[in-house]
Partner chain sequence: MKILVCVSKTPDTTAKIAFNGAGTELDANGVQFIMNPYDEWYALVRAIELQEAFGGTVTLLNVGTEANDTIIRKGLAIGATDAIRVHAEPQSALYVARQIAHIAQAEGYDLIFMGKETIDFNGAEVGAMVAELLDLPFISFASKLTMPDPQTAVVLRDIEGGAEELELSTPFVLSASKGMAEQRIPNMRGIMMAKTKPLKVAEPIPAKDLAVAAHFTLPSGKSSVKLIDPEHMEELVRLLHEEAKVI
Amino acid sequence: MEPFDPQVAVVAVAEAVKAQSAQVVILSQSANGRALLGRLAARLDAGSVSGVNALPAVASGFQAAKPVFGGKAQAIYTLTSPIKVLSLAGNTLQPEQTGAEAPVEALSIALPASRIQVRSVSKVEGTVPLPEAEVVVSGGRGLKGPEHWGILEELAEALGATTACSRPVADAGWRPHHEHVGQTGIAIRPNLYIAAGISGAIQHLAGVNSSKTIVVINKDPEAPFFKAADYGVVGDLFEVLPRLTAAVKKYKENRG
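What is the structure of this single chain, taken in the form predicted together with the partner chain?
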């Protein structure tokens, strides 16, 4: 099905759920996955939770956990319907190879025509999209201007990371809007989040503080971000970033 239209996809997925008597449907926490989630829940009269970030518990009823209040808290949902629909946040579960075969079955389902026409798609090529990225290097107003992003991009390249930014940076047009993370941008939870020249305002933290490890580079030792960080570097990012890039490159070379 190309292009993807949740209004069309929901018909196919709902039929497949019925054909398989499925009890739990798991979708990805992407723009399309989330649009499909709501449609499916309404169509199947199913309880749903979007952005689940842990394996659901089934010991006493079906429970699924997700971050709420922009990452300031975690909620545990109780689902009571026969069918449950969940979307799973990126990096929640590590894939495991079991060697088992999963049979693929073809279903023939009559689909309605899409009522949406896709005129164009513009995507940044070559990098992992932010919500799925395992390593993210992010810059704030401390970088002083778009012309300085080179040092940040070099570190990102050395780490195989995706770049992000704080809101004022996107608002000023230094970086594209889709890089803006935080409460009003995208919420991410990479394994490693490196923030350079970002003060760590509560609205910024809301979108990044579920990251596994946080490194903060800031010249102000009082910057609030240090309170949320695992590792902190108090220093001038214009010196620290190139040094870190060099150290990462050396480490990667030594590992071959």
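Coords for the form predicted alone, given the form predicted together with the partner chain:
Keep in mind that what follows is only the chain, not its partners or any molecules around it.
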């Protein structure tokens, strides 16, 4: 469906749920999934939880968990409705190959006409949007100014990564606000998050602490970010980043 119209999609999904007598519906915690979740729950008279980060527990009722308070706590929701609708946060579960077949069945559903008209589209070109990026390279005030951002962009290009920044960097106008990650910016869940020159204030950590692997580069060994890091480099980012970029390029060349 292009463009995506949640008022049309909700009819299709609801009818499919009824045809299959489904009891649990799991959506992606994407922009489309968030637009669909509430409408679908209302249409099916279902309980719903958005942004769950684990498979539901069913030992003592149907319980779904999600992070709250910027990831500092976990909330457990018990759903008692016959149908449940959940949206699953990205990078929450690793796919597993079971070998089981999933037959495809055709459904004939009468859909209403979409009332959405797209007059124009304006989007950032050339990079994967931050919420969808698997690798993110982020910079903070340690870069000392926008004129030094090139060394971070070179690493991002070598890794095929999307660039991001801390809030002070965006507020200072060094980088556009759509690159700001953190509690007051964009929350991300990449497979790899590299933070250079970012101290690791709790507001920033709240938006990135669900990353699979966090690498921190900072010359201050007492930077709070090191406590949340999987790997840390204590050093001058102006020396570390170019050497890391060169190592990535050499690795790729050797692999052919």
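Positions refer to the first chain, counted from 1. Heads up, when I say rigid core I mean the largest set of C-alphas that superpose within 1.5 Å between the two forms. From a predicted model like this one, the values you see are computed outputs, not experimental measurements.
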| item | value |
| --- | --- |
| Exceeds or equals 2 Å, Cα of Ser211 between the two forms, core fit | no |
| Shift of Thr184 between the two forms at or above 2 Å (CA, core fit) | no |
